[in-house]
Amino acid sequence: MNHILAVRDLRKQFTLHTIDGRTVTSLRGVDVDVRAGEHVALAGPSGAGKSSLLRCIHRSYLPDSGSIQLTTPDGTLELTGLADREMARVRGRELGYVAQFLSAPPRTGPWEVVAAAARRRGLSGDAARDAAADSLRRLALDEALWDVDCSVLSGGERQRVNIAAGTVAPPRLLLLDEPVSALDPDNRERALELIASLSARGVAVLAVFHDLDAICRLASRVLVFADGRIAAEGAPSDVLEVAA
């Protein structure tokens, strides 16, 4: 398997301007590799740096220092120095991100949200809409809701739309931040089965979970974070006691 993602010595600090200007360090020299078809789970307490790592890779946050390299068909890209327009292209085609909360344009329904994600990944016309429909059906979103403004959906419905958009025409690297936290047991099961199927398609997955059962089912490797660093690494059975 080839490396899809290589993170080296990543550091991120925040300045709390609205309080008294103090600084908070979120990442303290983090190294992470993810290979094609590998599912790497990030575990550990809230505030340990897990979501900050995902946001730096997605470039929602700009790291203070370090390297983030993504391997694509066009070569290896250094994401920390990529121009904004090129980074937007990479996000569309190569890098998917499922946050905890859905961000959708006003007055846009689930079908269009997911079809737009499919178009960014290279599908067009009917192929994009068909792929979107397949994703929404797989996650059991009622077809009566497909053209309803996403803002009126329940939290669980919005989370399923988010997962559908992240996994449609799957990207090379998928980042997941607590993707099943709002789902009932049946829909959680559907989502976990969908995420598990990505490995067989060669998708590299880096995911934040507090759900230890999900980690056991999905992850080939776990990185346990503590205070902005990786405190332990290994197979789920070896490190879950640390994560708990």
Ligand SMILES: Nc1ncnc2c1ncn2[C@@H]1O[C@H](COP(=O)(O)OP(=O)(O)OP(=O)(O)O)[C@@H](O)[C@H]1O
The other form holds:
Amino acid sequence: MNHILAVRDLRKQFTLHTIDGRTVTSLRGVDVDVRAGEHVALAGPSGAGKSSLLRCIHRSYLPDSGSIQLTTPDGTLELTGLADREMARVRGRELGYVAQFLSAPPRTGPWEVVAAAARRRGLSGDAARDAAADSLRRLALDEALWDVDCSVLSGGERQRVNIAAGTVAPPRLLLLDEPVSALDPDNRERALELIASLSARGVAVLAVFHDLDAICRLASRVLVFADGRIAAEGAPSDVLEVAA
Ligand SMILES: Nc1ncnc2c1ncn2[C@@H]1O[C@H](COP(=O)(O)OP(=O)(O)OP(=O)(O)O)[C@@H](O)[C@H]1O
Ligand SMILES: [Mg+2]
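Following the display of the form predicted alone, present the structure of the form predicted together with the named molecule.
Starting with the chain above, the whole complex follows.
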């Protein structure tokens, strides 16, 4: 089926050691497939497990069990079986992850953050800097800010740097977690256009959006999460009443 991502029976539970060892289950057996060029949206109420799924794919969380397969030019990799070091390499080269907020190394400016992401995806020297400049320009980040410390940026500016880093030198699989939540309408529009253009270039996208308009415009399929499971799945127009 030409899948870029195939997730099977993914499970994740947290033990809260500070609260009597109580457990919280965020994923109760989740299956997801995403093909090249396909944009799959994740919807459903707060706490249903959407971010946990993206974090497990990115290995910010280690799943308890299940399979996460990523197809690359080197073949299909079982991500849950990779050592941390190999996972870091695959993550840098093949995955773009746009979390809601940017965490940049100290004393690093937007241009360098985005160029570093481009280098991890295989561009070198000037090509990486040029690609980063294109991305920042496309998202209308004021050039006066390109070399300032990211910590001084506003929420919306950080979010645009994060989108630029996630999408520059396009990754094979793009993971988006509420990527436009802090943007004004014009900047939101630019970001959504950029994301749509990546699908057209064959990037597989798995995205959490709170606004239904973005899902309808970008996604061909929606997975509606409820309590750690996929409760419904289908075309946006068929399932969004469930998600709303
Ligand atoms: N690091 C963690 N430690 C303990 N519990 C966690 C952790 N991360 C997530 N959870 C729990 O797992 C459940 C799913 O959380 P998750 O962040 O995946 O939800 P979500 O669908 O992304 O919600 P939202 O729409 O509010 O972002 C929640 O009950 C949450 O409290
Ligand atoms: Mg979330």
